[in-house]
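Next up: a single chain in structure tokens, the form predicted on its own.
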Amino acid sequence: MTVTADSVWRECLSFIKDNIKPQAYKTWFEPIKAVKLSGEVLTIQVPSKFFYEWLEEHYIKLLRVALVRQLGNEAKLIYDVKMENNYSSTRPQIVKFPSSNRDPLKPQKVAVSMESDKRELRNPFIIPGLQKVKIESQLNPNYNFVNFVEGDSNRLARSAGMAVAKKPGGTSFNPLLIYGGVGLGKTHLAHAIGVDIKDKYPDKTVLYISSEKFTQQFIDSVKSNTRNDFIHFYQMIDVLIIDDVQFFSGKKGTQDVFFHIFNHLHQNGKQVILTSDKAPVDMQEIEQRLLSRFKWGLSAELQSPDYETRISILENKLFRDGVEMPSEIIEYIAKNIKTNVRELEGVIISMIAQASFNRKEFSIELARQIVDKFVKNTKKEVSIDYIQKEVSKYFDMDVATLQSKTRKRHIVQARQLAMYFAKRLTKTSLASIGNQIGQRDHATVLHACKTVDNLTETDKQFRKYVEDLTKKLTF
């Protein structure tokens, strides 16, 4: 039988597979390809520099034993590193297994000769020497299941979260997408799942990150030519939690890199948890291939809490703070603050502060004053559609005219004002704003906002437009 690179490597893999966990084998050895065999020198191709460094850090002894069994004590291993731009490194990394009369299964010091500059994987969380440093989870331990009050409005999401925490990556809820309006507990629940997983599985790498920070890290990795390191860092995570994933909207590069990270994690049985202010079907400027993956698992909605749940939330908050409050005051707050959990807890915090600092006792009157301020200061949610309708009505035109390609001055100004208020009053990305207001790009929206700012300072009539529309849209 002819000995080839493939046959030698197959025998090596057979030995390696018997000596490590299946998941580790699938992640770190299945992607390797045998390239060439020259005497006692085997060349294998690995996907990246980081891949090579990881093998050197964690599996060099196993590789040595496997190769020495096939090629003898003079065996050499050459890594052909596949570079980011899809061509192979012309300066392979060479590992020589020195000859020895000792038992080849006994660990020996391995001589490593590197013909190209060695660099460490750049951890986007600025932790030097990633392989030697524990990755911090970025979780808030105060956000746990104990503090997350269950009710009809969140029962499905909470139950799914607990199932995921019990068996991360092992349920059909992968990914788990938690969606709902502002202040309903999406971030709290996402943290709670992560905290519970860390308690049950201390060895699992759990990471929470906001979508904005993820995007910024990706941009930084592109600038510093470390995109591969960025990808491999996230592919190492066991449980990845990304908050406010709707902010990937319009960011093609971020979506593309997350698509590949998601695929790797999902295929390797890792858990992905996402939060969003809207369901996948309502997400705009998100690629279909990504949306389809969001739908693979479970999308669980958090709704506004009902009266009984609001009572429970208030009582839970008071209990945690060690404060007693008359039931009629709790009921008054619950009846008048209906929108979200954040406002309910905000009223309680204000009540406690007023009573403590001003030496006031809890009373219905004090509750009324604080609730009135919260209700008054709560801005109504403004959509881009609503903004376009109001701006069009103000300038006595229809929305189709506002969105048209015409360059007539008064229509252009109306369109620019719509873009300005969309950026100011919503959390939508510039790309998505432009897409919804006449299929423009993000640069047009940016220019519109600058134009509105300049005209507001220099043109009295235009300033009146801004003031009038501000009142219409925010009061």
Ligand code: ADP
Contents of the next structure:
Amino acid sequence: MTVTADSVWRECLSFIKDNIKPQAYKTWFEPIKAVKLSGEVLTIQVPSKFFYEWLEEHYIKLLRVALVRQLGNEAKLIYDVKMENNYSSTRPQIVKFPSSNRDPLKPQKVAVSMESDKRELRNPFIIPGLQKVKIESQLNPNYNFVNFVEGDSNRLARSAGMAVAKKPGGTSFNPLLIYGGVGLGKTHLAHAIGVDIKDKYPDKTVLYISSEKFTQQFIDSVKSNTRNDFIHFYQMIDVLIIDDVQFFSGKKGTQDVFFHIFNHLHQNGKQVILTSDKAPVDMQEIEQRLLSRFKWGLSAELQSPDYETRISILENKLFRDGVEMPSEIIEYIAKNIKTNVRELEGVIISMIAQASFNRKEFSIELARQIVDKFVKNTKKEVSIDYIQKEVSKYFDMDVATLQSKTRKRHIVQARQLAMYFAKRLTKTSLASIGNQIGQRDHATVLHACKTVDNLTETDKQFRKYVEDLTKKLTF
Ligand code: ADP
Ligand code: MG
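Given the form predicted on its own, state the structure of the form predicted in complex with this ligand.
Then the entire complex follows, led off by the chain already shown.
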């Protein structure tokens, strides 16, 4: 068998896999590609500098053992860091075991001359005239790491955030850009990093600010001729967190001033954390030179949470609110709200409000009503055939029985339930529903729907049927 980069790496992987947690393996090793093998030197491609640093910090021993097993004591590993920006070529970096030299991978620093004048600084956050410069972080302590639930969808961003919090300005993820769609936790994570830094380094000046506010302050400073004060103020900060930088789009003046502030901070080893609803490549009307700065560090995406993570987020929220909810309801919500953490929380808040104000019990039915308000028409329609099958199955009868003319109570009820769900879950007309469920007319269907509504209110056993079937039919 010929030994190739691939085959060597595969062997290493199977060894590594046996020695670390599956989640860690998936996050840190699956994305790696083996690209070259010459003699005892294996080159692997990693997706970012962040990956490289993470591997060096956490897995270097394991990598070393794995590689020595394959290639002997002279084994060497080269990281080929696939840069996220497109203008620079990849820069391979030899790392000799066991020591590691990571300097050559630090982003190059760009000298920007900023004449410094020593006038008194004006802090845009305090009333002008106040002597002492004290900067309030503007952080929300409720947005912390402890309640930022970890999942596949956020693991990279979350770990990067924690690494930054451990060594603000001291990692190569500077700036750290967190991006992703609405309600996926960008603001929460950005605060969490700030809160953690404040915790670990109380003397560091941390500032969280939205891009809107930053822009407004800048405009005000131009009007009042205090642009330099504005710049100097921001240049004093150790950890600057700017939320939603996509808001800088098309605002040339703000971008310019931020560019200078950024360079100054970066050059002085200060940490910059940014969030955006888009990846840098997709940002519109942001100057190239600024975009290239964004790409210097790490861009980490927050994706929509998967099912397990949605469950954890819901459970975490309920736990913090001191509320107990049956797991089947939690599952129902997690199955039906898929894209947005804010909506998941919204459903829980509505459920709690409804249950306490209207003294309703938590039920699948209540969850359904609330979920319906959040997700409009996104559910796929089920067919009437499917409804009849499921209802028949639930009552242990066949579809022909359900459709028959019999007046036996339990069969009538099953038929009425099928009609009710057909009305509720499909856009079919009453007449057509009647036609498909045992050749009845539209009045019969209407009557069935009313009966089911009434019985749901008054009959506990019946309500259970409706809930069970709702679950079966809408999951
Ligand atoms: P974005 O800024 O991306 O629009 P937010 O940070 O405002 O989103 O998050 C929306 C809501 O969802 C917040 O209440 C936040 O606490 C919550 N949230 C988001 N992600 C998580 C998570 N992984 N764990 C717990 N709560 C989360
Ligand atoms: Mg936000």
